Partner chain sequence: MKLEDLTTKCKSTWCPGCGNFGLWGAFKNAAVSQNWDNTNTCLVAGIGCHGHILNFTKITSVEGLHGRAIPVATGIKLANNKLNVFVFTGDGDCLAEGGNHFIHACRRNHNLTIIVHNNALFSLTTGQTCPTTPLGEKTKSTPSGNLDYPIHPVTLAIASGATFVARAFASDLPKLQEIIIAANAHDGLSVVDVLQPCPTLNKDYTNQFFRENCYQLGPDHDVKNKVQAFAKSLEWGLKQIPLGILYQEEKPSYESAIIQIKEKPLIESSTNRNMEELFKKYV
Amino acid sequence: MAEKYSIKIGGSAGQGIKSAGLMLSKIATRSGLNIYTYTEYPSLIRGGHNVMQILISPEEVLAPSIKTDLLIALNKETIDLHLNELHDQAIILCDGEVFQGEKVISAPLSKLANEAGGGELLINTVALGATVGLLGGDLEILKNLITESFSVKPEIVEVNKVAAKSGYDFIVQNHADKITQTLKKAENIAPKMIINGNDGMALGAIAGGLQFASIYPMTPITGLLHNLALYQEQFGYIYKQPEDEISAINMAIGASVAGARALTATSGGGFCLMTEGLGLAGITETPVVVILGMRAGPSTGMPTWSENGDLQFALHAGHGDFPKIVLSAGDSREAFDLVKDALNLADKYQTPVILLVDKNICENDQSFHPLEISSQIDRGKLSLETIPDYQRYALSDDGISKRSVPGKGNFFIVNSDEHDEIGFSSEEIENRNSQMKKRMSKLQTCAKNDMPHPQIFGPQKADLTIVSNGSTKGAILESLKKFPNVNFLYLTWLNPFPADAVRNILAESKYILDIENNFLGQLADLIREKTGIEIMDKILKYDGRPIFPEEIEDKIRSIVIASDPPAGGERGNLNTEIASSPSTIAQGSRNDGGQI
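For the form predicted on its own, could you give the structure of just this one chain?
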């Protein structure tokens, strides 16, 4: 098969686009291949156009693609919207009554669905069977998946199997000359799991010793709470769905004061409501993990689309100065690992830890080898013993005091006022200064003991250095496969920030390109603040869609063509503009940092 094969299945909401795409992904992994999916759907309660891209490859797939090799159109709108995304040799699988054309492989999807006995609801299953036939896949894998998916309803299992076989048989009997080996089953298949970020974070929280979670549903983190609610009895933690986001963080703080490892999650609008609680956790030195699933803002913005626009908000959330640790994940596996890290860091430093993800991470599926679920649980200076002359907020060189919980014989006060070492409210100058210095010194201790060196992908020395964080990671890594003279400085720790390491790396860089899913270049601003290095050339994209590898590759080529990489003193100052289909990238490459 080709290095990477791109399939898009589209239709109206209610036609089972997501379920069909996920089932096709499982067929691919059970055939020994790797997958990556990307889903688009409108911010509507009902209706609208849904589409899912499934990328299939013998090698690991890290990002979506602009172009499509096979378009499975369950309605005419899908063809109208995505026809311009097809490769020259691409094909369309659709009902002949929906569309006719040179690229079309016509199959009577609606007729076969009705003959199978399920009516229009089975069109997606007929299309799946036809796709398996067209790509040389194993029909038995699809039948087994149908049995697994509908095992509690045997009558549904049988009618879906009939529908799948009818689609498969139609292709084999009528379009044998078009059949490829894209889904040919390999030998010695290693088991793989398909997860998205919400799955990964739920599994990471459970593996990390989660004891309490309170989450109010909000796109894109709703899948996280579905997972946590499902497994709470099996793994012995409590999931609580509160009435709003303010209650969510306050419940998590209360559970943490009582000694439980606690977590909450939300998106930007809900995080706005949580900020007062975040400050409460800061001054009371209460461990709590907050997962922030970013989407396009401001206000309600575009609820079902992605953006990395809350980075600076997370860094500065809450009034006054208090320590918060801010981490950023780039894919589902990393989200799994960083949730475990966040729970440990929150306990160890007795402070809020914010984990940034976005809609693309939360909802895009990816295949992985089974995750390593064993983990080291570090509760820090938590004591369940009676401590003579206990002082909850005792001054210490590392900024961390011994922590106890109610009911262990240790008297202390938890309130939102500035306080002395026991917890009594105090506004004395010396006490205020000493408590502020104590709390804020946690970040220095954390940076010294736990903050890793930032990752560099590609060669240590390169003609071009890309800088980014978050879900742009996969697209950048895909692009690096074609450019051996380009490297990638990838950041997962944003506070504390690895300023010295980043400064040293970028000071040696010949040319720097910042890539972000936001309007302002918020990571570049953070780098300038912490290192003094201003990155002049940027790809900034904020239309809700991901940055595609093809767009990054075009930009890299424009840099190479436009000028020889300048000496280290200049950080890139090209006045170039990128306009790419289906989305437009605005880049801040002028001296004033504005967008073109």
Given for the second form:
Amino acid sequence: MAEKYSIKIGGSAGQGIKSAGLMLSKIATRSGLNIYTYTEYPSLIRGGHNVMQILISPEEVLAPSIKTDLLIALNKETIDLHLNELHDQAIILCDGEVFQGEKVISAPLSKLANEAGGGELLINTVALGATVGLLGGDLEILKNLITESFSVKPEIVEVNKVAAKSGYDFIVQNHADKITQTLKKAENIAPKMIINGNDGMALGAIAGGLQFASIYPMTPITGLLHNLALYQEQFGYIYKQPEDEISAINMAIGASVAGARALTATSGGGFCLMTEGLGLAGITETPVVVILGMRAGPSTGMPTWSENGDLQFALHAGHGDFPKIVLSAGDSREAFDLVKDALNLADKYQTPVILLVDKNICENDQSFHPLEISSQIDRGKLSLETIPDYQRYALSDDGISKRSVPGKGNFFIVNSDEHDEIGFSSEEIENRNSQMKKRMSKLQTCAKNDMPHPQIFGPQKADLTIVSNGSTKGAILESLKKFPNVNFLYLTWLNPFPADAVRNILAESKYILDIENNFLGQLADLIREKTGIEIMDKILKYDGRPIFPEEIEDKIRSIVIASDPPAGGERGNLNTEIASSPSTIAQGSRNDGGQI
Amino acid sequence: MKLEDLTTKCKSTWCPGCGNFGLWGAFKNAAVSQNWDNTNTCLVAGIGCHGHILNFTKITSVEGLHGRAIPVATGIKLANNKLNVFVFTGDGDCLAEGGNHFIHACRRNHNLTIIVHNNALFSLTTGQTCPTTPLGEKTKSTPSGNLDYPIHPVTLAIASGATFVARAFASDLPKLQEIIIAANAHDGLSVVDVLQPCPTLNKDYTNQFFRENCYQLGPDHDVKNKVQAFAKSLEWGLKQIPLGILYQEEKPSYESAIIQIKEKPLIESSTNRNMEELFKKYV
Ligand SMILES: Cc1ncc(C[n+]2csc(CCOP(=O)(O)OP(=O)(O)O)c2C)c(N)n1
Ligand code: SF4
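Here we have the form predicted on its own; I need the corresponding form predicted in complex with the partner chain.
Every component of the complex follows; first up is the chain already shown.
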């Protein structure tokens, strides 16, 4: 298997790190390679350190990595912060004016940018050209990308092309001996899409027949609302920015009551404000999808960093008992699929569906074979007819009643008070009991008809079973490649929960390792609650950084050593709390970060 | 359409003499005269004594959360702009718990009619102070007198950008009916502040008090003059409570500016989408 090549490009916010990184990613995919990107930035618009990692490989790449092979430093700070991450053979591409040293391949980035006629703004383009030269890539692809990205500003296309070529030529003329084949164009190139979770979820929602979205901006789902806002006229749905998250969920509920497929999205703080609305959707049996993009909490926490810390909160959000479906995605392609599923499930079960993602899923890019639209739009028992003697909340075996909308000649009350079958307020004992049972039985119907068996990656039976949900998926799958006797129980359904399947799978494994991006081990708690199985070995990381494959591999090795010889012997406490990341990617975090 | 068509199985649960009866009667008369029914109208209410109106009125409705009727109504209107959408809300509901929504709905000029049941108290919770309660008033939550300065719904509505702002008295059914019809006919956000006696809990703002102290705005009041309307909205006192349309302005409603719903309502729009071109942007 070919190794992943890891590039890190760093500079100050405003130097175009993200756009340069995305162009480099597209050069790779258009050359027949796969990519994965990971961006770290503080909560600031300008100033502050931005760094983007781009992993390139002929094979799929599923997670960020600790190692760096090429550091592209657009300022001195990048070198200060990341120099000690570099292994012996790693190289640094930077302006000789900025830094000199043994690993450095220097190119006069600033001088070339000025000669190209665009001043310091073009430094990132010169660096891109130089990188393409250094990695044996095709300059034409970069030129095409420049034309595409600046199509609305044709006057700057030319200077960018000149800048790119000057960087490229400088490397070819001065550092020919350092040129590698990393970006060499393959013979047959299958098209690939590069999407992050915010792209995936927007595309999934549009493909899934979204008609109304109300979303208040908050990192990390802001990119999702930008996407939805951009395409609304083209596809005919409405995106509305509301005055707060309370309004966001209530607007979505109103639109859904009227018959529109509706969703909202937020992060932890906004989700706190939505919880009363979740209960409203629950008791009124109104379909609504809530995307919860988790970041490091509590409170404002670390706005631009990731966590899986709202898992238990999402499961328990809202007062009283009502059926709520909670799903969790692990990457952007899965987020695309699960948004579509969530819209269908909400309509089918006439209840709120929460989709958990996190900052790493929302903002990390990954290359995939082009997306396919596999599922059909299913609006469940929605009827647009006039129905004689209509009862909105008619009792039924599966818990689901026929759903009408206002304006179709049917009288009913969508009532937040406990209500009878028509919707009139009612506090009668018998009615309360039957309506509660009706609503809650929808979860059983859903578990029976729609909940899939959880996925197992790796061998069916293994010495060690890793269990996890969310964005740790990629790193776990990467580390699995090195351990044939380890498998991975991956969970996407948290409520209803596949308790029997999880119990059976975990009962078979000798050792269980729970991996989570939070302090408490919230998934392990859920598993104990639902299956009675207590997991002792955990990797818990709550510093906002992703869990890297290298960390998981170290942990697996430590378990294997500690448990040998003989199995069943005393083991030390294998709980690992990675309080601060071994990676110095972590040092990108600065206490001068503002707030978003 | 007849008045009986609006009757439900539920008996009204308001106290004898409650101003909500008048408001309810005026609304039903308006509905009958305009044929507002289950094919063209949706009602939304908040939580309070006012919200009970939905149980007694046979038009499809939503009883939302305390304070949150306006965003629900906004979602309904955006999803189906063919519907007449009425919000029945309390002065506590839309100025205290839901003050934020009230301001922003006015500012955006959604084509909604917001009817404020103004009884100067939280009544359903048995009589606490409310954003409309006069200074110094003794209520259950201000036993030594209210320290908060009150605000009139009409003042806030005009300041926030509502394009139809009126006040009426719950017991004057013909006038209230007329104003509700005009409010719904207005293309944009309408606020109707209804002075609603709560004889059980509010011993100051009685039927008699309003009969003696309200007056109808005359032809000399220019409804297009925002400064004059604002000044009128602040007027309050003995013989000094103006009723009628305070302010009206022609301005495109929010819904009229959305091209996605120019031809047909959102809920009738197609959800079968060809994604090919958009997918290509990501290659
Ligand atoms: C979130 C929330 N907070 C508090 C309440 C309790 N509550 C119900 S009605 C009400 C006030 C009602 O006042 P108003 O809106 O003026 O209606 P009125 O009863 O006077 O018609 C309150 C505080 C509630 N239902 N929900
Ligand atoms: S408490 Fe007041 S507002 Fe409520 S029903 Fe009685 S009189 Fe009417």
